[in-house]
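Encoded as structure tokens, the following chain is the form predicted on its own, with no partner shown.
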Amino acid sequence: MAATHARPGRRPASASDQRTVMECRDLTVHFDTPNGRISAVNGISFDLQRGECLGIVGESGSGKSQTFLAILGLLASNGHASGSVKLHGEEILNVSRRRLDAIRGEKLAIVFQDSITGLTPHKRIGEQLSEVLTQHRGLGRGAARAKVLEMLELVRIPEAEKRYRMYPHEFSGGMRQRVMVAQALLCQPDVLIADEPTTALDVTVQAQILKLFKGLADHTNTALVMITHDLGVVAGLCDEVMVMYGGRVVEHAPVDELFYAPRHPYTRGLLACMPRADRDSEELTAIPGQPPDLEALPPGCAFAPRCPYAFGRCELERPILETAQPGHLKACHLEELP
């Protein structure tokens, strides 16, 4: 099967598909060190729809959140993409920045991990969000400040007249946080992408804005991208999950699918790590080894090292991403995991 399968269960999407609002294609980043070149994301294919949730999942140095700030053209000096991302038909990687100004926020919208550090410290909120409609729909002052406050209240800020006239340091991690998905939607992005939106936010916290996003997944067209290491958090909020290893992706199914029958080891060992209810802590387990060296990938899969059911094809031959069942793709030798 073809890297360009990247939407399980659904035909390789076009154009003039109207539900389709972004199709990537054999996505690869890169980035030049003095230690010499390391490979972040390897040939990445997938297909956002409007009104649905993708969940990207994996450890630390995967490849999650290099993905989409290739896409958003937010690459370090020393990276660089390759390949085809089109947004309604139009390829917008390695656009001109003036091309991607014009795409960012209003097409294009994330909300990143750190709230403190996406937002301007020392200025009002209320003018940061009206810059983003002054600057991409034009609007008045007047008009502007009418919108944003109409925004703080939709993620349910309370006193929407008095936050819009105080600083990001007066308000506290969850509240920031609602700050920045209003700023994303203020320009109803076709698009929006939250990289591990709640990591730093404590449990009750999360919850609500895990609801936030699910809320705005229901009522509006947006696609959402969803860039996490919680599966509980892909569980409760995602259609589809699309796991990542080593710059690649290992599996790509339904979300529920994914859940009760995963096809990969690696996904099996995640979900592995994750704490139950119906089972004793102590049979928590974690996935032995470290995550591969992206300066020096095996030959084989990448996977391997870690992988209590790898052979020797594994070590020699890399496995492609492939149909382990209608709407389910999976890179891996074996037919059936044990």
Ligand SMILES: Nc1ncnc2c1ncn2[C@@H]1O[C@H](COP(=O)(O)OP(=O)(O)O)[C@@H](O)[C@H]1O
The other form holds:
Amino acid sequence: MAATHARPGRRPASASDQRTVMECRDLTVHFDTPNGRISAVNGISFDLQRGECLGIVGESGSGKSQTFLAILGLLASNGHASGSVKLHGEEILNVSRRRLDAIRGEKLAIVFQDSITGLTPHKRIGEQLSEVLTQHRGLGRGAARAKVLEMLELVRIPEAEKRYRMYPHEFSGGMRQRVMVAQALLCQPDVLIADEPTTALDVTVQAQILKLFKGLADHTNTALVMITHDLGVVAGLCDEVMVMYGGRVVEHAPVDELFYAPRHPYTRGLLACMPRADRDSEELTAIPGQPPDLEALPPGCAFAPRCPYAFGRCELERPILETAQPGHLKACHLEELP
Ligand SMILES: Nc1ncnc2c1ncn2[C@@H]1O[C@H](COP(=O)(O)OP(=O)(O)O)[C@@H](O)[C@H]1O
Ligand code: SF4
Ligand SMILES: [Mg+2]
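For comparison with the form predicted on its own, produce the structure of the form predicted together with the ligand.
Full assembly next; the chain just shown is listed first.
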């Protein structure tokens, strides 16, 4: 089964495959609520390789964040995860809090959309960043300071020495987001997860931060996971893209193929919604209809009520994710898109 779910076009990972950092298999997340069970993530599998960028795309509520919060052990208390997630061969799903804290300090880092919540307001930036190194890495104060300054320069924060002594509220949104990226990178994580890191920023700053991620992806060995509702964000950045709908992966392909030859109607719909230079912004479309109700997912294809190509079989039978062509997975009953 792993063969159909594994990262497309790659030989199955083995312990000797040094490039593979993370193997996620059949990850499922549900939440228990007073109204019943919510299936937020259903059987997700992927591999992450060193120095590569995987984009996770889908509308709001499609399960993007919960997938990675589960991996990081950060689900809300009514959430439950099952399946397997291995980091360098070590199972990390549902391990002890202590082990997870250690892994998060050293190997896995996440940058959220809202950078202010990740920083302590009353502490100087330099102080909070160097604590990461003095506490997790046992560095002395001088060495930590030097490393932090180096990292602030890497994320292109001008006048790093001066900024080192400033408080979070003295930074603009874009600068704070850079600080968060610097903080996440301090321990040289094997995997950096960026969850909508530019959504709160204006377009120009967004472009600068994305350029920063691109530089990191090109120049470090860190594997980058870029979570976004915006296909435009993954275009110039990611190597592969996983498209999620209703808590499932509906398409997984190399980025160019996804853009030029999508195999799933939902991906095609998302592409049609992208702003383009040759199109008036007024012509911007959204996919008509509503995302599926996760408390009552239909027995067939969850996209059927919104799919322009739906036919009889779609409402009866759920399409499984399978290889459409080498390196390209899709979950749709249609052989080819019309
Ligand atoms: N604590 C919770 N209790 C119940 N349902 C939750 C909880 N947290 C998230 N969910 C559900 O999980 C779904 C997927 O959420 P999420 O992964 O955050 O979506 P997104 O793709 O926008 O990141 C949401 O639509 C929501 O219904
Ligand atoms: S399985 Fe049917 S309803 Fe679902 S995306 Fe494919 S054609 Fe559309
Ligand atoms: Mg989210």
